[in-house]
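One chain comes next, on its own, written out as structure tokens in the form predicted alone.
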Amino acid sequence: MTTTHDSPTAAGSGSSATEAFRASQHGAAAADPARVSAIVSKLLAGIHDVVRDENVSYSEFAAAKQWLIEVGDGGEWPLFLDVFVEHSVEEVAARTQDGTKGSILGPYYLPDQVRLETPATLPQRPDEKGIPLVFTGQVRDTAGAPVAHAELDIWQADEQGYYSGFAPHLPDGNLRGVVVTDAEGRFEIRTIQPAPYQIPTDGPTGKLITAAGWHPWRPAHLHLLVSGSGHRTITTQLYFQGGEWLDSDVAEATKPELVLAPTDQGDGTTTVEYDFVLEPA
């Protein structure tokens, strides 16, 4: 018998993402007032230009105000900003970064997951569905030297596109872990191939997507934070060649350099390989 689950609600996902974000910002430095003034002034000027250029009416303004209120009430600001804005912030950061290409963090990261020595199998249910996936590679520095005992903080959706911590039917920590490489920076991670997923559409973000005639889908991917002593941490995502939505990711976060080429081993297992390059901190 096939078990089905209700999709996580936008409100539930938003609440979890908000809680995780607030925890990550504990002790964050205060913003420079001059930078706040410059950025907010330009942001407001851009909004004013849209209002004038598009001849926005009072009824449209009221609809926008109501939508903004609903996004806040529904706890969806992390979802909205991570999907529609973060990729631009990441592009700016990449201008001064070397090494492996980065991508967005997204709203589904949860810190403090179980540490695993390579070769590792990500925590999963005894009856975890999906195509077995073996992910291997090496972490090196920009000079080509191995980064010993680097850490790969990895998380992913399951075979139905759900993330643990954001879907009530999944156990905490499912398909999440921090994998420590060996002395040569090499790693082997056994998991399952993730599925594409759609961002929650029952809240105000979903209403906007529907009203604009966009689709809500993200291609299948692995999330990673890759770090090593004395090196800058990389935030990135790895995608799968031939997968759906690669060319129309709703979050606009895909990059050709981050697309894996899966190999079918003939026994039902798929393998992928990717090497990470970390720059000095």
Ligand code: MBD
The other form holds:
Amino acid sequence: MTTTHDSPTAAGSGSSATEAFRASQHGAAAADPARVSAIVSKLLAGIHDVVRDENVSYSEFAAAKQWLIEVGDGGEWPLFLDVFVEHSVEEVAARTQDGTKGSILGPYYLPDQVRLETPATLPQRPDEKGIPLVFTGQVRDTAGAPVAHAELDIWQADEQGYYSGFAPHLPDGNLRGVVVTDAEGRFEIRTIQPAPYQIPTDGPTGKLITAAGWHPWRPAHLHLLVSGSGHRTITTQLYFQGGEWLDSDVAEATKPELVLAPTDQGDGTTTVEYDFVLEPA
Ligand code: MBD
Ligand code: FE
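Can I get the form predicted in complex with the ligand as well, since the one above is the form predicted alone?
All chains and molecules follow, beginning with the one already shown.
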């Protein structure tokens, strides 16, 4: 990353998501020409309809080209697509998924984080700000049996809404980890409550949001990949009851089943229990 800023900007967050995405891909899937044609024809027909219905002018067409070029140059395609499109792809995947509801992966997952046996504390700075959260629960299968040594790959924003790996001021691996449950699928994870996430306002995605008069916020959330051998991995997110933007997530990725209601312990800390259900692979 070439940014010299030490506070997070589009250059330090949305754009590095392109590098992370490239690293996660192992070659493109072979595509059937009929499938390509069906999807791309419909996509283009949708655009043509908008042009005709809205009487799109040459100067608006040029502005669109300019913006599309900037999204690529700024490395924001993963950010833009995950915010505005991924929820529909997840909706299709969910048609054939049982167990805990899924949600979108988003642009800020990083593989190969530290593995921690339960009870675990997510890696954090000595002075990590934010309301402490003790998150407990159990991973079971759809028949109710515990999933022994299941894994919870967790990543989250800090108390300012920034993700390690995508904000130059944060240590690598901060508030990320793979927690391994016990033989009964039980886990206990100590972390902090994340802040809502704001799409960087200085990049092309943020500029579009401003130009359209929308808001750039996602409600506070924890990201999880929950897996167990012989089971289908669930990609999901957990939200916080009463949190800001819960009913107007810019990424449209909330579901009522995924909202936590932590209990205040009276000493400034909070606890919450949430169980996960995995279906057979
Ligand atoms: C996020 O933190 C996120 O979860 C998604 C889906 C998009 C942008 C930032
Ligand atoms: Fe996120």
